[in-house]
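Single chain ahead, by itself, as structure tokens, in the form predicted on its own.
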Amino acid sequence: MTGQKIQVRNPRSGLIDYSITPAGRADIAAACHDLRNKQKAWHHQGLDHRIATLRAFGAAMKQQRRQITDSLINDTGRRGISIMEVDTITPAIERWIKIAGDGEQVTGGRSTALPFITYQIDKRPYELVGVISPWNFPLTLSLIDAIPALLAGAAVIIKPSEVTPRFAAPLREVIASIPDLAAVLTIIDGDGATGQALVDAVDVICFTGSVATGRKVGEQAMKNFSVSFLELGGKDPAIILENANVERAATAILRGSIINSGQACQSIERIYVARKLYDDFLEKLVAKAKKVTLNTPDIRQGHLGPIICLKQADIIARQIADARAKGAVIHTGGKVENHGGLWCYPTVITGLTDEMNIMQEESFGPLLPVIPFDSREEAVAMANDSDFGLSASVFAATAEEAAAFGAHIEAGAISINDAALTSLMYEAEKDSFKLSGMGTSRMGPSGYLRFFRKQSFMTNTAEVFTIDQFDEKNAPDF
């Protein structure tokens, strides 16, 4: 390890309280020259194998589930979700393989111009995929991909973030106890500097976080021509149609937007409201949101967790002082409290305009702005009216209602009378629009392809052409 400490604040107390080392450029390259080499029999040992040892690594987080809960409840602050994070790593994997066995099929067939001429489709899996992870869902969103790819045959190395680190010490040691695994899988600490040394060694780089990290890590991987998976952020707009179930709206858009306090892609961020409907709206969603509770002092007890990073919580912060200034109104919580680490209660602010920053940006936090809107025309055109796409929600009567209305707005992701359905669903494949993500969906069957190249195989099941057959004097008049 090269490099200065990097030091870790908790989320809770605001203490620093952790570091980490951050790995230089040749602990990066040693490591990905060690993980090719042992692809090679990771890929040859047949899917079957992969399927073991990853059920093997399953059983093994079961067995450390308290110690490695514990570090993300020091990473994040919560404890919840904390928990679901660990306890959702199984189900996962069993997941995964399914889709990886029904993914075994080789596909071929016979030309249609030359029927003489067989093909057959084989899949050539990447030898190395790195995986550059957030600090809002650390566990989750450093497997998400990493599974998937090994399944496929791939050696895997992840950086997760420097702001929640803790969680890998635990998970190191248990893909330590798994001697096959642990030859293809690395975790490495460290920061941006990290990062871009990490996108330099590997063939495919996932990366999830900000647009305009992204837009560097894309850059960089193509120079490389390597390839790049980027899921980014989110300004994901609910429009409430003037025939729907407000009660259910406001209890779906509430949690779609705070939880994890906001610090979520698929966050609610925008809500348009169908004007007959808006004061009913509006009168529910406050009353609702005034209810919900922090996790402080107790954390067993509450609904939101702190802001998680020191620098989310000052834009969160300042999009609020600028909504309040240009004269917007805030109906509850509006500022962020420190009680040693930083909360915020959920902010419904009406009385938005366009040059607001919070109509512009993405918050990452827990912030309802509520807009009413005339026409559905209205609605669609304030709703794609960002530079981001990654997925929306739409309430009406029925369903079909909804999904038709829906197929007018520029997201990856449409929930249906419900809020950031995307969270809980990763069978339903999508992709981003605009600046919310670039390459194949994570999610489905594309999650588990997508670590793949294809190599054909063409066979000529008659004479070969001779180079007499194109001489010119043989062409055909026209």
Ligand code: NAD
Given for the second form:
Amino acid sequence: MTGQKIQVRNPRSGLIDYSITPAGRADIAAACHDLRNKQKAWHHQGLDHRIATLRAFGAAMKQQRRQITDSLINDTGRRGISIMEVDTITPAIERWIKIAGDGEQVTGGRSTALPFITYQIDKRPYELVGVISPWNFPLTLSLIDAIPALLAGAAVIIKPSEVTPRFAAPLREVIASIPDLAAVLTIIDGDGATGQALVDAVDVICFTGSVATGRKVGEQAMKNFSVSFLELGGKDPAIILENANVERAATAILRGSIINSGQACQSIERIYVARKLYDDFLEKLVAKAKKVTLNTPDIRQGHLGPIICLKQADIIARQIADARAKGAVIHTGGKVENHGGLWCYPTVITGLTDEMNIMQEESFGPLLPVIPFDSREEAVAMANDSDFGLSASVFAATAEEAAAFGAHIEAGAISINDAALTSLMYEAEKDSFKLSGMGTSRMGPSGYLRFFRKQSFMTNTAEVFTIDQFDEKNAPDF
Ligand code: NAD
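Got the form predicted on its own; any chance of the form predicted together with the named molecule too?
All chains and molecules follow, beginning with the one already shown.
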């Protein structure tokens, strides 16, 4: 049972030029039934077979590079990052293959209390993993959990965002060209209702998106006693200590705040600067921000693509208006511009107070609020004064000093003397703090091992106990 067509807006033209037909509950149930059946062979064929199949997938992606990239460009309105999304899939597959090989060792031993009982711990993959992804990096965030889950031996069903669904069609073609992969990997179209139905159909759900939706997904999964891994929003602080290199900090923070037009979970959304450096930092940041250009009308020129999602453009415009109305000073940018699609220049803002929405809510746009602090204690308190705890950046004279300060910040990843390094690094495990997420890190070895249940095999190498040994009359005195 499929639902009514969903219209899709082009982020560069602002026009509706695509549609998808959402999968209904019955479609999802049928697809999941099929995937579960085929998962058994996928699991038993072994890791070497899965590695070969995923390598074939990487090679086929390279062959279809143009088609997938073109679709992603239409989905997101930006070119360079779309090419990067496609080109980083093969290295990602190789990275997970290495981790999967390292995770093959069988662990076991013997009981310390009763040494004649030995044990061996085996890893059993979950049968079916669901992936629900957002619109900011449509391909990357659809495959980031799917690849390790497949290598682990699970079958996977992916539902991309209804805001950016175009890349799914060429990706399905690539998958179809590798029958062994097509048996265990399906992509369905749809919106929130489809996502909801998917949560009910899988054993594990990997969700990337907003806190509001993540909360619903987590609650729904819990009712089914299924596992949820939630990768949610952020309001990342950058803290510039009084002995930091201002030029380096301004360059890194500008990039870390506005790359992909700020549509990145780990983008810097609050900038705290030691009072001593404040004027110098602000001057440098504003000068650098003024040099940033938009990739319109020519997609081959300019630093920033459009705001992909209409709803997000409203949030950005509302946050700027709210800050302005409450007395903030806008140094650059300051409005969402209509060029068919919607764009926003880097917007450096000062004169902020806690009552302003921009200080509390995620912006997910190129907004850079800059706030001075007078002591390190005050900087820690302000940085931690947030419902979010995804990541943070600290700038100081030395890496050691920045790391020591970073240990006071409530966030899963701390970039030292640079900004938003989580977007460049997949090996470092990190768990979200507060509302930014739940469940084991998607990065590093745990991003693979979380797709297994542990199953222990215990052997008694001696005579079995008898029930008489538990007769009360044989109990020792106490
Ligand atoms: P969203 O929560 O609106 O939607 C995400 C996905 O959930 C979409 O595919 C949507 O169709 C689906 N969905 C909606 N309602 C659902 C429901 N009830 N049940 C199941 N699925 C449902 O988020 P978005 O606007 O697409 O993405 C932006 C958000 O994603 C931001 O908050 C951003 O910070 C976050 N994000 C987090 C990370 C991370 O790794 N922590 C990475 C990228 C984006």
